[in-house]
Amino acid sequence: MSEYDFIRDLVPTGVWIDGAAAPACGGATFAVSDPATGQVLTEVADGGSADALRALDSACRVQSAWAATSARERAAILRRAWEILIERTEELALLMTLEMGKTVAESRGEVAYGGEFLRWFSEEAVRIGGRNATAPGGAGRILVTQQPVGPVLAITPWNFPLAMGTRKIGPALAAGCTVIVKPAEDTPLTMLMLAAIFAEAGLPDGVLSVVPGSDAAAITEPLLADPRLRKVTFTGSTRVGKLLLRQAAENVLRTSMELGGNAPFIVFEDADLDLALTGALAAKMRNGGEACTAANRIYVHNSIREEFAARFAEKLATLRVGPGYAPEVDLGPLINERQRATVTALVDDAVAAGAVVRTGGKPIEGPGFFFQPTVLDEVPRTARMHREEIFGPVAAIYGFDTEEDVVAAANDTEFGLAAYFFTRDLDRALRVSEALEAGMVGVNRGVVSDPAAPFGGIKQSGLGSEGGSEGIHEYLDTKYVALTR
């Protein structure tokens, strides 16, 4: 297939250290497959502990020089990387679709979104501040500066293989930190191509390394145990995040954790129903539902629930399912068979508990890991999917009668990443925004992500923020200098 030849011809497949791709220290490789067919796309170097420590050696060797590089020069490299990335939109979009499964249209959107983090943080690099003030007692001056944390380990997920990397790499480089990226086993190719783009943009050798591998612990554990590493940033499940936090505690590492979600999507009785349906489609079906911000629990006021469920099912039933690179496809495959089995089990559990299938409800037979676009109505709150992330194209609808009831239900979770609600009432918009326990709240909109805004959750959805002016501070240490007058 010509698309597979494109990967073999243009994408690095080794571990990326010191500005070039090379075989893993042990020479091992692992296969990266197309989730739409199950066919192998290519073999990638299977990095391990020796490769990880080699990358850290390289990062430490150039850390001081990179930190001393002027903010304007760091900004120029990030800007140039953004320009090259946008020039390569079609190549990157096809690559993401082949290794992750989303449609090419969505992949193009991710290139634009992911690239924007490079442009945004190129502008933030020259705005790293501090302060200089007279001490209140008058005995001296207070000088506050900000300095790069040091070498960073960035662990990225498979669902947004470009944007989850640029959202970490952009601010780290802007702050003056060197970075080692461990991409997800399912989708390492996009990150390897991004490393080559940075090299073309003029990033000095050693500042950015990418170590793919089939055994994540073999790469992350020796890095987290090495006192030279000073920060770990992770996007993924809460279960893995807790493990990394325990490991990071040994050397008191700075941490940023963007973890699991269980986003409520509330449609009040006064909502613009057309707008709410459009928002629900975006919040639920973006990335095929494989997003931590996806609407997981759709609460609809009982006075309009029947109409909403019927119209939403009608919308989802028209979605065309197939390989993301095929023309006119709306919904690609899930990432792998394990994820499809998880989605199937959650749907079967809800139906057994009494949920009504409005459309879909089954995996699709044949090559690839496809699942029908699904709407479940009257889902009991005892169903597993009310507590667990679905991470698939399944919309679960619950009824409610009062604002107090739905806010309590929305907050009845250990997660607190994103929340959405639709209303025409301004007082309610302000009241509910404050009452919802989430790091991000969408009011009358189904997508909240914006490179210029902080992205992060509360409770067990994570620590810290990515994006916005807040994002760069995750990679800076504060130093206080006491001066005598």
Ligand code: NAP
The other form holds:
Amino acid sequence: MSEYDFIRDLVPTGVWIDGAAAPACGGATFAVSDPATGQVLTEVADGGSADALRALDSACRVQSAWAATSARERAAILRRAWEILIERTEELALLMTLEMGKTVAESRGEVAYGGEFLRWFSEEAVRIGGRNATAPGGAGRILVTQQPVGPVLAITPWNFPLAMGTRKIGPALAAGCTVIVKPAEDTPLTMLMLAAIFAEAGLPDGVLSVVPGSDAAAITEPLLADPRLRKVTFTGSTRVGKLLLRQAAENVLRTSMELGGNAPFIVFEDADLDLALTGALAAKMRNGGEACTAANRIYVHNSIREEFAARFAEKLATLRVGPGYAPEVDLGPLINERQRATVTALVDDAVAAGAVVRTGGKPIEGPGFFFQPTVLDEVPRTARMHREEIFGPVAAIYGFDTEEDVVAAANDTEFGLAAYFFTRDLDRALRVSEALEAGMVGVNRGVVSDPAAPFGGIKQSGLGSEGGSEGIHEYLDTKYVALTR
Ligand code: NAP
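Given the form predicted alone above, I would also like to look at the protein as it appears in the form predicted together with this ligand.
The complete assembly is shown below, putting the previous chain first.
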């Protein structure tokens, strides 16, 4: 009997196809571990190409029937799934913390946020419109309708094991698409629990499959090569996103890509400093810094940089580090040793280049993959972390003197996901929000995510939007019917 036994009662640990969990075709399993201790939580079916194709067979079998259900019916299932998910907040939050590491408070936040995509798209399902017009010549009628794209492959990362899935599953199901999810190897349990919740909510068998596995390409490549698949939606690194885009080109698949970020966070000299510090804490430390929207480059006007850096370091130095499920912990571990080694190397590189350590700066000895909450000041713009995603609890502060210089620096990256700035000047707020090359801009706030808003990046941060009234269109094809008279 172990303290993790509750997982066995709550979470299906097989490949989820046709509304039930089954062993992987080859019978193999892989271990899912707790990043706070390195201890194995459970074994999960190690899906491969045969399982992936079985999931696609199942999706194709029910695709037409699912597309033909009434929008009301689809909405009711999504709504019911949201209700069950919220009822299970505590179990889901603990599970997510165990496999991913964030604090239980943050996991509860993700249950609320991730669940909201199901409620939001249950409401959007019944508002899929079309258009009807008279052709300018007078004789013809133009009828425009929206139809589900068809079977979708959704590939999700480990940092938000629930929300990155519901942001895709919600709109896809609302639109009438079937979905196969390939969750991250580190965090498959939350997605498997969600699949069971959907079954309980009345989702017909075959409409949603989850294929976990330790070899991502073994699952995704045969699906992308199969002409029956019609769309791939991905959240993860830009490197893998580019690879998937190349593979998707072969069958001209619809694609949605939510990729890496390198968000600037700018504090102008006229900013409300208390507000900017609170915003920086949220933008940097949300999800332990393991967020694509995390403030990666904090630019502070040189006239206030010293005060900002001192106060921010004071805030971060008080954060209590430990397992996310322990009481009174503010910061959990990083996801794995690889991620911790990446963060350590980026910090060492910046310090060697001349950055000043205000607090932290080092990994914490195991067990578990902890890193000290860190503030680096006067980071040279030549440091690697100025160009690369940190993905950890490390704040990098850079000085600047003029608006022109900081906007140019902020835009000097191939990424364009989120950007933040703080100012009391309305003219500047409008001017800078237009000038920043990012898909999402936070003005005087450190969090932009909202299920009712379109989430997405430009440049190499992605293609398409998730959430908002835009999100469902990623799963709909436009059809034009030409009528006489
Ligand atoms: P990742 O390595 O790209 O992995 C993401 C997903 O892709 C995982 O399920 C992974 O499976 C799978 N994958 C890896 N290699 C693959 C391949 N060759 N073919 C098919 N699938 C493959 O990214 P990550 O490290 O998990 O996540 C962090 C990245 O995600 C960061 O860059 C972050 O900015 C980005 N992100 C973006 C957003 C956004 O909305 N823009 C949101 C969250 C995160 P395995 O786990 O089995 O390797």
